[in-house]
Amino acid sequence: MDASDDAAPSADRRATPRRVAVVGAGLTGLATAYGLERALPDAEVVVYEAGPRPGGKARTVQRDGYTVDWGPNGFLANAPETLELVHVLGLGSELQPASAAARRRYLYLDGALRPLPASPGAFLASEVVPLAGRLRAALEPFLAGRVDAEETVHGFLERHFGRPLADALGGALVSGITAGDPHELSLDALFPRLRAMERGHGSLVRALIAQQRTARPRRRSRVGDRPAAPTAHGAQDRPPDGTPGRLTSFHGGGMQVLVDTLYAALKGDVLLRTPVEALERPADGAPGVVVRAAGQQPQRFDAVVLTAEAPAAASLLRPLAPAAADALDGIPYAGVRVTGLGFDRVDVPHALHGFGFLVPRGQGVRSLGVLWTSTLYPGRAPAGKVLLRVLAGGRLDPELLSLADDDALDAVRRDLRLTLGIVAEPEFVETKAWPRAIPQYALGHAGRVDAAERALAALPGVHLAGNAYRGVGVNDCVREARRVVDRLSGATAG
């Protein structure tokens, strides 16, 4: 299927008592539309997308034997909603788990790549933090204390482990997920599991030790630590249990496989290059929402699901629900430039045995991190070649996105010379700049989302979904789609 086609073919539909519009054909929008068609087989679902292709930032380019994801490079195979979606779409046999080498991750710190510790015990011998910082971190069970108020990621780490560790790991922790600033981002909104661990054990160290103790017997009781479905290309098409939470993508086309399969599976209209220009209440006072879209006659729907970026959703909601629009406008975004580079293996001095590395700020390296994609997913580069995926920009370096492609490439290649010793010209280069790549869950984020939802309670039929609200990953997008589908199908059934 050519993802650049203007629209998916429409299927004949039976008369239905319900019409639903989905605004945005990113991963959340496609999963929402697909879920609605399954849950409400008599409903008419129409998807509006401003861009020329579906998938949003979940996009993959394939050229000259290289495969580069422009957005997410996989999902953790431990979310039942995503695993069920993969199974229902018939993609279980196409799952490609990350290689075992991906467990090894690095920080570029003080002029060298340093392995990230994999356990509390290993941390005490790690070079990532100076000795004084490690000693302070070892006292975490006794010195962390407890704070009931919302905290930044950096503030939380500093309270538990001291400033040296917070400075070394805080930026790297969030840059690999949101390209954000740990001094801005809300620990409670972005990493609620860490807060739950603190509340359950009073200490993160105690919580991690407890997790390791409970995990060991389970691993020993199994033959291998992963089921067949997510590890073998030709495995039986069934949903893997995903217990280890292993990073997983798809053979043959990366995350584009999921997007293309969802797109092809939809029965209703997907109107590409058709931005929604306004939402209105019906003039006759009837229930529902009128959608005005470019080049289309106004259409009335019983429900509208806004899966577009928060600023776009805010613009559509401002005439009808200004308080919701104000709340959504308070959600900032970080821009990211993604660059894929291919090299001859002999031109890369480093072994590249691992996931890649992240870079804390202040190390003289502009890039946020480098993923060793051809190690992570074998087959993403031709034989005898390697593929690197460089992420740069982010909340703390927005100027990088405004550079011309050649200037940005020069900055990236300088970073690769410094960190990996690569001086050769790349034989493959692809770059993509996303001005609004990742929403930032700054302090007060949960309150902003709650305020938007409360304001929309006065506007029946309009729903929000997407990575701007309750999680930025692929699993979060699929979970958001399921949440809205369950709400709408439950309302219909009742």
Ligand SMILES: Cc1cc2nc3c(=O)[nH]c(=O)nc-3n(C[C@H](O)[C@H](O)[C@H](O)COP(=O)(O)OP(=O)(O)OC[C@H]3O[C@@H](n4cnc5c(N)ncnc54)[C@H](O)[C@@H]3O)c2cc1C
Second form
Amino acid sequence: MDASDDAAPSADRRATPRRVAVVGAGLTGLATAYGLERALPDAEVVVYEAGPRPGGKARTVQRDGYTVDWGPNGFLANAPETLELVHVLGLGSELQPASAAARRRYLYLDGALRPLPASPGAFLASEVVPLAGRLRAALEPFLAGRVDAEETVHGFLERHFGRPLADALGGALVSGITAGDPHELSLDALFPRLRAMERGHGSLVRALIAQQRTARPRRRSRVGDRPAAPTAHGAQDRPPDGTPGRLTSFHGGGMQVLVDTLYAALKGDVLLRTPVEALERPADGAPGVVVRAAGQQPQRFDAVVLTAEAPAAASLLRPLAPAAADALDGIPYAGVRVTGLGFDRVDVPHALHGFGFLVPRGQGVRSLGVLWTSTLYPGRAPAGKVLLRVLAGGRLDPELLSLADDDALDAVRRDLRLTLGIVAEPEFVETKAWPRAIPQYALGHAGRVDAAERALAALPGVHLAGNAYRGVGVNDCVREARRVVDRLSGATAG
Ligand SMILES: Cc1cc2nc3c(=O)[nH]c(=O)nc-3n(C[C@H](O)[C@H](O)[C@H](O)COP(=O)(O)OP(=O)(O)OC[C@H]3O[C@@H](n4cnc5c(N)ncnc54)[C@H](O)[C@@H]3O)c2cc1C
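Moving on from the form predicted alone, kindly provide the form predicted in complex with the named molecule as a structure.
The complete assembly is shown below, putting the previous chain first.
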């Protein structure tokens, strides 16, 4: 259809849209398109993707018996929206919870791997923070105090537990999730639950103790045990079991299974290698949005959902909503390089009994963390082999992203020698650098998202969704997709 086509549908703000464009075919875009097709069976949904394949950061490579996730290696099986999506896609029996050993996590500190304490009590006996720091942390219920202003992750931890703990654990806490800088990231945007715990109890330790007390008798009613309520997506029966709260992926092909299944389930067009280059208002003044994409005739839609990374969304919005574009341009990103390495088991001196380890900065190790993937998910390496997945780069080491693959591999191998004593050549290597890997929820993040949404209120039909706004993980993307689907299908106002 041409932009000037008189037959273009009208976009009464209260009417449900008949044509919707989704920009970006990452997990958010795919889940949005799938949700729209289910909630609005008469609507036409077209997905535009700049890259050559669907999935965005969610991509898994299988070669020589190894299975390596280049992006997410799972999701926590505690989000009803994700469990329901898995269920309606018929993937319940494919779920692969991480092995129980994955509960054990380590920090590389002062030249050795040290177990991360699993509870506040265990923390007091742990070696990850010097004794004086542990004693200061033990005083948290008496010293914490309350602050109403937004704080950085480091500032919040320091106020509650003292500087030694904030220095040792702050970086590790955020680098595993965002590859970010705890001095830059907003506690309120990234960990709103911690702020809520502080508000409710004054002290995090008191809040944790209260949580443990109330959780005990209610253990049986966790997400996976509960029948799902009927929803706009139409699922009425029980979500798949999974293992509530545990990191979970899929047998056979890792997170690629979710991407491929969503992609195959879509009825409408998914236009690959087709970047959207501009959004415009229809020249005839009619409602709706015109999408101009590479190699395509301009198309008019009633609604457009932008799921591309924030800077890409910003450049599309600049001519129509400059204030929204300014706000989105203020969201920084961390670059991350992911390297999967396969070794013969006998060449790895460590038992690898656990999830893997994180490395606080200042330890002489460049990598941010190493995941023991073949322990987490048995079957990801051939028999007698192990697969490690190393994450490096992040906000505090952006230079790593500009290294050539060979130089980056040298840096990773040096780190594996130091931390795990591995001197052998890997028999398998896969590496991927993501320059815009993970959005950073820096101080002021919530204000930026509000400013963007306020500016878009004056631009009916344009919606934002994705991991740059209300949560950086897979579960957040699925929740974002649900939010937009509910809004467009009239299940919620807006
Ligand atoms: C290394 C790494 C490890 C991670 N590990 C985990 C994990 O273990 N657990 C977890 O929950 N989360 C993890 N995450 C986060 C998770 O991967 C993301 O939240 C999620 O994949 C983001 O999906 P998205 O669709 O919002 O964005 P993206 O995947 O970034 O998709 C955006 C898409 O938009 C496309 N696009 C951009 N511009 C245009 C344009 N102009 N026109 C058309 N298309 C465009 C892009 O090509 C891309 O495909 C990880 C992320 C990374 C990078």
